[in-house]
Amino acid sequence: MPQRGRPRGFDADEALERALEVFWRQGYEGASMSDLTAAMGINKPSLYAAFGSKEELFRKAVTRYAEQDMEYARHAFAQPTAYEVVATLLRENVLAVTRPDRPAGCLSIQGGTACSSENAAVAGFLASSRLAGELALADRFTRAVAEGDLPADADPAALARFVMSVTEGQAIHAAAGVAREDLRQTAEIALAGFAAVSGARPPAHVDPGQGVS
């Protein structure tokens, strides 16, 4: 028997996916309850019954986004060298923020970079999520230093901050309509800068200028 307040045949995953796209396109504050319920095909009582408040729905949408749309980051972190981690992250980020089947940009940026004081918790939640990614990348670079893949004097925190600043900036540019090929160029420049500053070098079998097709 369906839960009270939910329409027969209600698919929570599909509804959450639709809400995710609304938040991505319009941001947390720009997405009204009317926008959300229309996209999800349910009424307000059904939304509250299934997902709780608007903020709870947004947090669940961000979690879903991290699990499916940020999978490329997990793939990048699994690469064997710091250079390959950054090359994969920068290049696949370009693809992720310019997907034709998704809104341009990144939900964690567009969702609520700036919010009114009453929604400060939402902006804080997104900032914490982005910082967690940066800290994870710094940990990966720390491991690279310990393994001798990066020089002992490399600064993992500063390097991670640089890479994340680039990916976040790429998302903003993508949302503004910058073309994929232009973002690819930026990614390659950033990769060259990372290599020059960090001392990271591409594996012998990797062409430093190759991109992800």
Second form
2 protein chains.
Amino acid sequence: MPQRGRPRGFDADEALERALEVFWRQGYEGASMSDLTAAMGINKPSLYAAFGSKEELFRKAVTRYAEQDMEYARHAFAQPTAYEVVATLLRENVLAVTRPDRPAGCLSIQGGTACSSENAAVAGFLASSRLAGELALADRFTRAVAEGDLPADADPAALARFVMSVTEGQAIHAAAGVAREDLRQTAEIALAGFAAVSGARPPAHVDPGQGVS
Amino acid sequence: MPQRGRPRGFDADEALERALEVFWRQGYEGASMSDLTAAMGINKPSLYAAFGSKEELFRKAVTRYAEQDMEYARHAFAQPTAYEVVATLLRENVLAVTRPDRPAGCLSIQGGTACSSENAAVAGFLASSRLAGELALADRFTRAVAEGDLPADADPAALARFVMSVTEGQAIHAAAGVAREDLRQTAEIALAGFAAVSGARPPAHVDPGQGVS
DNA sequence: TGAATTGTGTACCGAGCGGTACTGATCCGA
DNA sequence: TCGGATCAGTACCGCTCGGTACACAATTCA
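Having seen the form predicted alone, could you now give me the structure of the form predicted in complex with another copy of the chain?
Now the full complex is given, and it begins with the chain already shown.
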């Protein structure tokens, strides 16, 4: 389909990226349209024409975030054993929430855990997308049980909830300014705890992680 | 000091309690003055006379919250061993973030992890008060090391960071609607993991907790 | 070249924001 | 009973919010 009419004077993808960062830093309600248009380098009518509304822009930003900034989760799920899934998830999460070129923390939490009643849908949207990730992890653990990689009496949902709770706590810590090295320690503690409680076995040929406790 | 002038027509303590719940449910920026005055049952000038400003009201609400809703933390710190400190902290935290008569989650997170730049002080205030709690827990663990209750090579700060990360993750889960029973499972996993990693020993005479994993 | 189409920029909309001036009402002490 | 002090309620302040109307610029197709 050849384009008709005046061509767009900005890169929509790049503008969305700028909006993502504003939402990440300031949350949904804390990010005003002025903040957004200033960061995106466009005027309001262009924003509305390209993205629909503030809420639609936010949802598109979250979708983009899930695709590019949560990629590590898919990478983690693809590991061969439950131990390595969790190790990858926790360690990569530390990197993701403390990337020097990005806002601290995690958009799906910074975006807004609590909202005014008229924006309750936004908080609900974020909460359910987090829980969807947790369900995926539980499914991965179920598979690990079936493969004999986790004991038969392991509770996949409870283990997934534990791991996700840790990552969420880490994200909050990162947003509060806690350093990457400190979060790394926490991740190793959580990983060792996970292994001890779940019965997941680390791969034998791998260095068992720096000494923590 | 005998009162002079017209007496206040409302209970300031009860009004603060109502405000606390609004902030808890909607966050600092999501709670408008209209929301607050409506819930408190007073008019705006009364609110400003009694509490100063929206931000001062919020800080007073957080102080009240720390005193009455985080009381369980002081109770936990008073336990005789590191294991019991963590057990109490994690278990009571589950109850605190899922009390049926209160908003779900934790005010110090729901209040606002991200804010507009003009309200950045609010998010910073919440973050530093959370970290202060973590420091107190680390101090408690340091004492446990000195008492021989934790191994000499245990890292109090890292262990405290782990435990607080779990409680924060639990609070976020609760705010997302996860049930108390589910969070209880997670707390037991975290506790068992903590014990395994830190070398903290549960009291011998106590039932070692319901079977988890 | 001109009609149709689409994006840009300005200027504006009603509504709600946090915060306050001011008028009365209600208490105390004298 | 009256003066000083404090609180309650209305009505308003300037400002910003999310969102849009409209004139104009830039492009394609006929």
